[in-house]
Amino acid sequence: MLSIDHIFQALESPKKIFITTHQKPDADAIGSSLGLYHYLKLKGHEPTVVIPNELPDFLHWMPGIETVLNFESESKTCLGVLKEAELIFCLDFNHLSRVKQLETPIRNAVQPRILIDHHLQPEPEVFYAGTSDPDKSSTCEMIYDFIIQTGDKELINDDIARCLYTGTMTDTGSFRFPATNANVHEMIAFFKSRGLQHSRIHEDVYDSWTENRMRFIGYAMYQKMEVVHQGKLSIIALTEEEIKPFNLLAGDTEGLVNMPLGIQSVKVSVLLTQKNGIIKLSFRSKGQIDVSTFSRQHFNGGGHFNAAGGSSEESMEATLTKLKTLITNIIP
């Protein structure tokens, strides 16, 4: 894979350009996949975003949303995109297999692939350039980073700090985690410089849940949280059926791992949900405990350090089972 910089020459004159994102995308996917666009519109550019599938419900107010395409709905038209593309670009995923029924389409395009992302263990063999940095606060503040390498700061508009501000938000956890460094406030001051209003961002993302959501929250909390291992260690567990009479939505439960890592205690929270026979796991911590690696060697996973994801086909109780023997181990 090539630097970045391989790519500049292209953009100098109007092409058609194909993103994509990651399967399930967050805010961090859409916020940086939207960043993009709105910047290559800007330049010229015939830019369309395409996700693997629906998006959460609390992004749907994002500017540049109405133009986004979803392959699981929508095949046939995004495989036309992907056709009459001149270059690929793909955000916040390290993996082709994290874009699905939409890796084989990629895989075989003979386009040039860009990479951004900011996850471990890139496929660099896959893409003609780009860049991969795990240090990076989120792949938004990565976009932001590619507009200032190409000279032009200035252009950074409102609907670009909006979507790069959401993203790098909701992946630094409001501005907490450790990867929060300078480089981030000042992209953030810079925005500001340029009118960008964030309380309404925040407003827009954290509180906009429905009814369901709140009480399946409440309910995960009260009824399903368990907290083991001395109190280092919580667990929340649903099955399909304990998820189902609250009819969630794309999203929902997105932020619900990060919460028992509110307990003083705890350094390590886990949330397993289950849906269509397979189990997904997401994993967090806190300091020097690497969930991404112990995601990646038990349950086919990956991630950061302190924020992981994996899944298994096994029953919840065997998950459990293997989750609590091995997971301990990585728990000082």
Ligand code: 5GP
Second form
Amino acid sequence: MLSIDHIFQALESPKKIFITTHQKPDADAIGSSLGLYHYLKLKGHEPTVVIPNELPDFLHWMPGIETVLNFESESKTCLGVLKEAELIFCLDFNHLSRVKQLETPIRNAVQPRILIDHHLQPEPEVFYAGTSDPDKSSTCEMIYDFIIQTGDKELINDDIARCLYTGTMTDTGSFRFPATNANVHEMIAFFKSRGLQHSRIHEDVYDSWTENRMRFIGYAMYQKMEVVHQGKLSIIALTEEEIKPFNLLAGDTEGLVNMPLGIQSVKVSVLLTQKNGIIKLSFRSKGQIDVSTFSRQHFNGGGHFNAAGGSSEESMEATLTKLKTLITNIIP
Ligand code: 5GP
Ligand code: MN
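Switching from the form predicted on its own: structure of the form predicted together with the named molecule?
Next comes the full complex, this chain leading.
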């Protein structure tokens, strides 16, 4: 993979650009995609954001969200856009398996693929150029850096700032995780100097729950949270039958896995949710416990050192037995 500046020349003339991000997109995935979308539009390009599956409900207000195409429900249109595109931007993921059904079309595409991402263990051979930096707080911060690098800082408007603020806010746990360095605060200071209304974004993302979502989280915490291994490990396992009655919307389980870390003794929190027979695992840890390697080695996953995900096609019972046997080995 070449460095990102190798695409600057291609961006000097108007291009049709396909922007995509990981499945079950979160605020960093959507915020970085739309932040880049608004920037490329200002530069005279024709960008389109295509996501592998459903948008989380709490991002419906984001500028440009109405233009986003969902591959699961509009695959023909999306394939048409991909065919016409001259460049493909891959944001907030680094393995093509992360785009689910979009993997084959993207892998077979002849156009240059450009990576902007902050996860561990990239697959650099499939990208023509890009930037991969696990020390970055968020892909949104990396889009900001990219715009600065192109010399277009002055083009950053309210739409771009709102999109990039949102993903940085969520990926840093509201500016508390260690990757929240001076560059992040300087970026926010710049957005504020341009008039960004940040409180509204916190409300839109964090205070926009349905009553149903709140009751589901209450149920998961009260009835389903298991705290074991001398209080150091929390596991919440939710089967398809348990989840169904709550009629959850996309994004309704977001944040649940972080909650048990609020217990002083808990060092690792795991959330298992079953959908269409497949179990999705989410891992969070405190300090020097590497859940990314664990998830990659045992659950076909990956992510960041302290926040990772994976999956299992076995039953909930078998998955829990495997998880409990293995995970205690990484908790001192
Ligand atoms: P979450 O638990 O919020 O779904 O994911 C935590 C982090 O791990 C995110 O940065 C996400 O992109 C990454 N991640 C989640 N699931 C997977 C997976 O199956 N494979 C890989 N490589 N990364 C994942
Ligand atoms: Mn991210």
